[in-house]
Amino acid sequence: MTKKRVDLHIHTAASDGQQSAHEVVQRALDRGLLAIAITDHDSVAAIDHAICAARGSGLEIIPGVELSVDDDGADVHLLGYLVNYRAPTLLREIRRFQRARYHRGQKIVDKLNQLGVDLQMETVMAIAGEAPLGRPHVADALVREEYVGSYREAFARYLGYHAPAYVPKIGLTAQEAIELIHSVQGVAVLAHPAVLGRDDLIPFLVELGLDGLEAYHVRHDTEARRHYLRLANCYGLLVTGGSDCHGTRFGQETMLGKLSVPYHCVTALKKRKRWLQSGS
């Protein structure tokens, strides 16, 4: 029997993906997948896309986002899922955030020239189009502008954490942002922990109210995925799983799907919706 096999944690080219909602959509349906998280950074515009690219296919969207939370010195991810993305509440904060991510990105432009690259913000601009800017955007430059030879070379040089030119990001703290999220009757989940690697703030966030932990992702090895689904159960989370795919960047075939994440992730994510919104 074919298992029933979801994607929960999916980037567009709202966000910092290169897929539009339409071609997501087909991807998933030419994998096979049940269902699909569209969990873009700082963005929703993507999510009524993918829902009526879906329609009559069987495939169900699962309305997303992530969230930057700067919390203790770490770039912490949140994912929100099943959130009313309509939201007034949600879409002011969602304006706020990309007016912070421009500011960022002329930051970084600026430090750039400092360094004796000569890039324009107006070539970052054409490239982000209606998406909230990222770093993903500066490096596309850097590559088309021929700064670089590639968009690792790009993050190594010059974007990555401890690159000259990288600028932070200004997020919420950890307790607005699920607090944002449970406002907007969303499940806060924490994105790829391995990857953050502060396991020590997880106490912490349960404390504030996080709902799970991404212990299925692309960057989790087998020994990670194991000891997060035990760290999971310790603390009745519950647990997702995604992709995080972006397309087709570092020159991969995009990622989507490729993990084995079941079906009753989803269903979790839906128990937790219902136990949250009766107030228990």
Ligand code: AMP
Given for the second form:
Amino acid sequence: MTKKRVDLHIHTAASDGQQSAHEVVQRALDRGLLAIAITDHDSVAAIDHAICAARGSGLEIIPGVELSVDDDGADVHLLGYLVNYRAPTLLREIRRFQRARYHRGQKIVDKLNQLGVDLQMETVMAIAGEAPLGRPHVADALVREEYVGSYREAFARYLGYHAPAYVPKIGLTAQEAIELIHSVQGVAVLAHPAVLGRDDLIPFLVELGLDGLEAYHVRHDTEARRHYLRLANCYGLLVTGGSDCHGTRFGQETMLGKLSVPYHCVTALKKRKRWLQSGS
Ligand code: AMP
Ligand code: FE
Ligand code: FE
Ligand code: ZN
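Previous: the form predicted alone; requested now: the form predicted in complex with the named molecule:
All chains and molecules follow, beginning with the one already shown.
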């Protein structure tokens, strides 16, 4: 019997991914996945499109969102799964982040201009479209206007954490983000903890109500995966996993569905959601 596999971390063009919801669904079907989660940064705009595209195919769409937390200088990403993505509280917060991202984008462009890179905000916005503005859109614009030779170079020279056009983004505190996810009936999971590299924060997040760890991730090697499976077990957390695919900017094939994430992660999310709703 083929294993039931899922991919619970996918970005679409509704944030900084390159594929539309339809393309993502098609790829997931091609890969024989049973469920996918759409987890755009600060956006839930692709979820209904994915549900629509998957109708009748048997592919299950898990609504999700990836929120940025700004705590203690660490760039913590929290995934909210099975959220009520139509809830006004969530939509209001998302709109607030989107506005903040636009202003941050302007600051990044200003910095680039001061560095002698004559990039225009209009060029960046034409690439971002309706999506909340992210550094990948700026990187794409720098490549398109030939200020850099590659997407990777855009981050290395200008946009990366220690690079000269870096501007931090506003985020919620961890407590606010977990509370927001729970307030819209979602399940809160710490994204790619090995990329974050701040295991010291995990007990604190658990205290705040964190529900799970993303143990399976493209940037987690076997050792990291084992480590977070063990930690999750220790803290009574569920585990999730996904490709975190954004498209093909690095010239490779999309990573969607390339990771072997078992279906029982979805069952655990649903169980946790029921448990949270039972008021425990
Ligand atoms: P932002 O949310 O605007 O800060 O952009 C963060 C996104 O940029 C991440 O989700 C990745 O998609 C991408 N990213 C961040 N750092 C790098 C990097 N060093 N190289 C390539 N992409 C990156
Ligand atoms: Fe991203
Ligand atoms: Fe992330
Ligand atoms: Zn992501």
